[in-house]
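Take a look at this single chain in structure tokens; it is the form predicted on its own.
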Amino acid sequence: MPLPAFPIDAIRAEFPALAQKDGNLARIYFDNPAGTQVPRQVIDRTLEAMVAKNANLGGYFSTTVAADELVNEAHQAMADFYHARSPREIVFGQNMTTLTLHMSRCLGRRLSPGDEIVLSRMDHDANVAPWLLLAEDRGLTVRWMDFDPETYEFAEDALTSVLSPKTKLVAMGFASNCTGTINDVKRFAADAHQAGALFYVDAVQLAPHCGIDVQELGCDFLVSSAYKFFGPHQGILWGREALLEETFSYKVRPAGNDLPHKFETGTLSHEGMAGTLGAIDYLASHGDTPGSSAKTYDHMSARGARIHRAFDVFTDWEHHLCKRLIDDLTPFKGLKIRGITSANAVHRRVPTVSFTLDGHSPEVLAKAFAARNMFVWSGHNYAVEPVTRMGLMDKGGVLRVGLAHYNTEAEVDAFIAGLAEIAR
């Protein structure tokens, strides 16, 4: 079926950074897995917070009242984004890494020496190192889910084969920031619960590309970072309310025990929360974009439904760009894409395409593209486990091209033309 008309020019016009040039070279942003650009709504919301709502919480004067309202609105907006049951389940923090380090310590109070945790060989280190540190401190045993380095996916029994009666927690990523693989989190969560374990999900790389429904997934905790889905540097964790209620929190003495604030240490970045609201505004505004799926999402809030419909449209465009990129990379001699390449399986990956090219180090390639004002990343990109598993850690890692819905066919074509020049 032909791809429905996608309003790429109108969408790009909403992102001021996309019009920037360096000298006479337009910027091509393929660094999106490390951080996306922001639409005008994010800038406006942030500016408003700094000018009109710049105060701490809990007072009686106008700016503190406005700041309280902002914080409450941000929690509700993210509850809609995740399809959480309540804003009490939403915890804001600096970023996914900081939140996971904090939550690992809080959850660690539930664990005892000899207990087991399961980690994933496909994950970003933000969902690995915190748990390794916890295991070292608490005397826990670590078991690993391993993926196939040729298919870049987990086998059916990847989790069940390492679960045991001693397993207390499983931590894994929803989508890989290296291979791009989208994992079957719903199935793995069910496997973990069958064994009596908690299930903790890093959704940082999925959040810019697909709608998230934590109630449908059946996980216990899920965390992402707003700067990966067109917002500011901000992290947002969802946790089941009952679990958050019973889990110990490390906090200062004057802080109360009410949710979610007992996990939100210190004074939060209110301007960051405002910017996150702007990102939600942007996503929801595209819920009626031509080409929206027939899905109604009647079980969600009106805003949540609009966000999911927007992602349905964005995903179609991203699949189109991703297939174009993979198809055009495939003929290069000595080039190996480190991820799913089948056009029939593009729905099982995000549009993050990593590859190696014989005779060319990823770092040198990245520098050559930077000279052309094309922004890509090289190395392990904190994906220490998957890069090591693929035997690439001592070879410079990979070159990573990360697409977003605001990228264009012309930009993909320019990248391929640049690669052809460099490879020669």
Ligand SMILES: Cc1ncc(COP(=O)(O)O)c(C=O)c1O
Given for the second form:
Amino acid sequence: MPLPAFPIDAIRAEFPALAQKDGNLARIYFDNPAGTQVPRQVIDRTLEAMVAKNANLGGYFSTTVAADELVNEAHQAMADFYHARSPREIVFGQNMTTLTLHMSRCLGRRLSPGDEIVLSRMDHDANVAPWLLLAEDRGLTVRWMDFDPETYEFAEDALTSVLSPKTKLVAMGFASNCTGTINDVKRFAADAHQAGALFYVDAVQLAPHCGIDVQELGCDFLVSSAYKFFGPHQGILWGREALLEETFSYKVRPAGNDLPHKFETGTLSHEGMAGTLGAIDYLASHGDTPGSSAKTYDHMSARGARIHRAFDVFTDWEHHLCKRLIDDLTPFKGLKIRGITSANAVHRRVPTVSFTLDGHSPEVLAKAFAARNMFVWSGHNYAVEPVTRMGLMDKGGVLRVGLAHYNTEAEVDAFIAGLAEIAR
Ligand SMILES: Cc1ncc(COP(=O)(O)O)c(C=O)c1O
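Could you drop in the structure for the form predicted in complex with the named molecule? We only have the form predicted on its own so far.
Complete assembly follows, chain above in first position.
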């Protein structure tokens, strides 16, 4: 069904990169799961921070005061983004991987040899390797949640079947960067809590597509990266305040024990925080975009509600594009989509569509698309576990086409036309 109300041209005009060309070839950005383009607000906020607010924190002169204000504002903005109870629950860091390596080491102080942790076969390695390293350091036992490699989803009992009274932590992804599956994190968090385990969520691939409400999810930690949701290279972790308070942090001696700074080691990227604020400004500015859903978010801050309403509209457009892409890929002989394909289940996936095509390695396909200025990724994309589980690790992985709300029907059609040429 066409969605004529979606203001795609106006939205694209907000992203300077989308108008860039290489020679006379327009760029088609389908590399979004690896990083999105940024709207003007991100560029403006970053520039302003570098020109007018470039100082370290906690001093008396004007630029340090301005930098303090910026840092506080960024924490509040991310608290609104995640629907956190307080900006004290927001920890900025270099990226999701670095934050998770840091937090796993900190949480490791709560764990003892023989304790169990549960990891997921669907996860990006950033939510696997840090915990495996911790298990090695602390003598923990690792149990795995397995998904069905044909349906690309977890069975209802995928977690309960591996939980035990010894389970202390479960780490799982909200949306897969490979299959695109959205996991029922709320239910799994409840299962984990029932067993007395902490629940750590990697929301990197969900954050560009849907509003996040940590209170509704009932998880303990959740982390994402702003460069995947139209911002700069910056990671942002949410943790339940009481847990952050009681968790030991590896930090230098002069750094205080107050939240969230005890987890924010060293001097952070203030310009990254400024850019993140720009991404939040952008999302919130679409809270009244035509087609905004009838859902109400009265329990949130005004900004949080606007962000959620914006995502509701973006999601409708993404579903429309995703269904079009899947419909048009399906007839290709020898092509297998490695993810949910049913139109009725499009809400259970993000518009990241990975596939394999018999007789064509993903790498060769990616190069052929690059020659047409269509940006896609090939290989395992750090989704080591899922790609191995699907038996594709020694076959070059998958070709991954990742849509965002700023993509168009014409781009999807051009991609399909390109694939027809390449496959011929
Ligand atoms: C699902 C998922 N988790 C984690 C990461 C790692 O994020 P970062 O680059 O911020 O460390 C990625 C990056 O692609 C990802 O897709």
